[in-house]
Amino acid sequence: MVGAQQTMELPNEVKNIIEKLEKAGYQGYVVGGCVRDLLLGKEPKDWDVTTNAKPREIQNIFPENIYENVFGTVAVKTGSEDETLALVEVTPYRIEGKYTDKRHPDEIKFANKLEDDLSRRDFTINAMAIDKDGKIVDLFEGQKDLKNKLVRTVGNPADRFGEDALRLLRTVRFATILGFQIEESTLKALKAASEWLAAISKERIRDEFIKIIESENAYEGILLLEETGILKFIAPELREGIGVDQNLHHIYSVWEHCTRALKYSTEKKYSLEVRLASLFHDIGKPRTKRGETHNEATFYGHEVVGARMAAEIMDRLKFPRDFSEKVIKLVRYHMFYYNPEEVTESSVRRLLVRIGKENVEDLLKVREADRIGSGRPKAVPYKLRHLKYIIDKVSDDPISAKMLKIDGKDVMKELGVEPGPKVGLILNSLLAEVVENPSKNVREDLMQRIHDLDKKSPEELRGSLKKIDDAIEREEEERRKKYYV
């Protein structure tokens, strides 16, 4: 085995854990990307430690411990406060059988040596090793790829992508993550492996695929996964819009406009719905284009035809529901009309109806990395700076049924019914009526307006908001005719 020169430290809860299994008589040692981590210099977010003891075994040494996998896996208790050092998980070196499925090895052996354990690993910077004293032990020169910057398999590439697909998005989510390049070999392998992403269940997928989004590499990440061939598997509705041209407001691509607003709001430290939303947000535009020319071309309904795109991905990659309706809206509304000499707080109030509260200020960031990606200069242009000003001064109008001066109870009491659809109905219509006009929302004016609703079909009662969405619509409308604030 090759020693380092250089000697790393180890917290006193995993030296202990590697000293108690050789005073028993075993071998020990951290592993794995903890190692990585130490030799980037960045804090380990856990600790994991191979052995030749066998589950049992290590069970025997340290009492307290979980052990409730098929991988000989056993979490042992330090007592640490450091949450990271509370359970620190140890596992036999091991060898994998045949991965027929190309994600699950048919069988896992225990081996007696740490070549064996290493060699079986998928990237060389995450199989190295450190024994008790610090020092390291580099088979395949992870220590070389750390210093050059790459990403690079174990062995033969073709046979580590052949034995779990996932490790294809797994090369480009390190490499994202890391800064790194992935290395000549490894990057044709995965190229012409990619196909094989189809056997990884969504799930797994969707995992990967937020790792990439959520560092701070993510533009560079979705430009590699489209490289890779890896992107038609997690939303190939992105390539739509590759070679796509806009028109005279836009000086990119519809993908590179996409990947840019990404961009923006990663730099900007955004949440993963504003940067989903903001490289969702122009989906819709490939399908919805009329007109070839930069005079012509127009993408009226896009955002509508967007929504439902992302939707689409959303479902596709199991999102939660509460996620996806939230990534859903703000592509839905991205393009909200707003002039300071025409619009009114009604308006203003309409859109937070729509979208709400909690929403907004997602939207106008949204609406910021849709300026930048453009290739505008400013993100947050006077309209904007305007706008927001007009949503503090409406923020304590009523825009929820919950901000009316009366409930469901109210209504119930008063109509003497029970619980049932036309009492959210009746709320809802107060409700529209309210945003329209705030000074209606008092307690004895609502308690007879009730009488007078009750009076009216559920449809009619449905009808109220629509007036909303089609207020909201006629504006998207003057929007669309102008284009852009």
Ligand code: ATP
Second form
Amino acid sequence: MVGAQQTMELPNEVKNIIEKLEKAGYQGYVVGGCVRDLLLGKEPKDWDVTTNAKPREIQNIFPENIYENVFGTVAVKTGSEDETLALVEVTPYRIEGKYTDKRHPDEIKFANKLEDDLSRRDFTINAMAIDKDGKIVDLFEGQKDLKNKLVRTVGNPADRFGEDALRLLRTVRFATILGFQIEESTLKALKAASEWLAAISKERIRDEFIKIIESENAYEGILLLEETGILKFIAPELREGIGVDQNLHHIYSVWEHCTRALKYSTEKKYSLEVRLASLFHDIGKPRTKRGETHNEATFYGHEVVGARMAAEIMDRLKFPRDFSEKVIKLVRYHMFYYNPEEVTESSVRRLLVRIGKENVEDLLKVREADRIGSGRPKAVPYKLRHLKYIIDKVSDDPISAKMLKIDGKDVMKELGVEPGPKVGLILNSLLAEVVENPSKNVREDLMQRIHDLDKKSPEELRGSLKKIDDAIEREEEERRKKYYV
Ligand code: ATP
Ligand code: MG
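Same protein, different state: after the form predicted alone, show the form predicted together with the named molecule.
Below is the entire complex, every chain and molecule, led by the chain shown above.
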């Protein structure tokens, strides 16, 4: 156990706040996550103070404040240059009333004693306080649990999960981020109570899930989500890959492969989008598997099915549209063809049209995670170098309507039409043509060409972009036949 006499040094901004509270006749303590971080020797992300003063009284003591929430928290402006100290949250001691919906307390009551506030907190490691002299208040052996690297609820775990089911996910989040174990009775109660997560809003589940995937221990985190029965409430589709063998190119099941791809992306500190795309990239395999014998199993079209499944998961979790679209693209095109003997400039341009130049680097990262996560990385860096070379080579070729030598205004003027969907369709049709042959991207020729296109019906025009997809699919089809993927 950390010595009982140990004291912690607090920043002056925080010390000042506590001193002012005391001068006005109240108590004040630093509390919660920042105490945990301090004791772990980490820089706290933000500072929380708790007090027996009520919101109105806090506001009187600190006229420079922002007050706008239901928990009675007053954000005090300190004038500090330090971003983490510029606003310090001061919250009255609270005790939570009865919970009837496993989500929110029916009412929030202010309390008079620090003990009450500490005992309503979720975990022992989150339930410690420090006074202005740096003395630690630790009523639930939080320091001992920190030392033993344990996440343990304050009080009876089943009761605490029953009050607020979000704590189930917070348990996994803290265990993952801190690299801690979940204490035995807490773990047992957690497994028994996982179904209660159904009562929690998808947005809150998403936010915890993001923190787990962004952690450097994301791999351990995803395994823990599965072990505890929580993954069912986040992405049950991922579980379909558990125990699903692949074929002679793979030593891992679909589940092991996807989680190992996530592990690699995490080790490389790739972005959240790349991590999620790595985790989801083969999610469509169980539903597309054909052929039972090990050597012959195929997963034709798994990237198309998988992209759809990833979209469903992220829709459900209410990820922002832009964000999901990127992840979906990375999953959809993770199988891109890059054999130097066969890859052509037009096939790379088609890929760029589909994925967008800005996403190419990330697509290569997902492919790398796929390769390393397969457990038998083949030595192919030269193939990737070759692909990058072609990407560079075609990077000034037209791969989006914006890069055409004419624009919407030209089309409208030349054809004497008003703004409308047809203009976009014509531009896209031109794009489909110049992608196959960039030398056609000449202003005069395009101006000519739009007169021919003008005669086509919207359906016919729409078909031209589809040609790009068809060509991509034809190539994919050939590769599948060759490599059984
Ligand atoms: P982080 O570093 O991620 O901010 P944190 O410990 O500060 O971690 P917060 O979610 O900001 O976590 O919550 C602050 C504190 O409030 C926690 O340390 C804990 O004491 C308490 N707390 C937060 N959520 C709950 C909850 N659902 N049930 C009980 N106590 C909670
Ligand atoms: Mg916090």
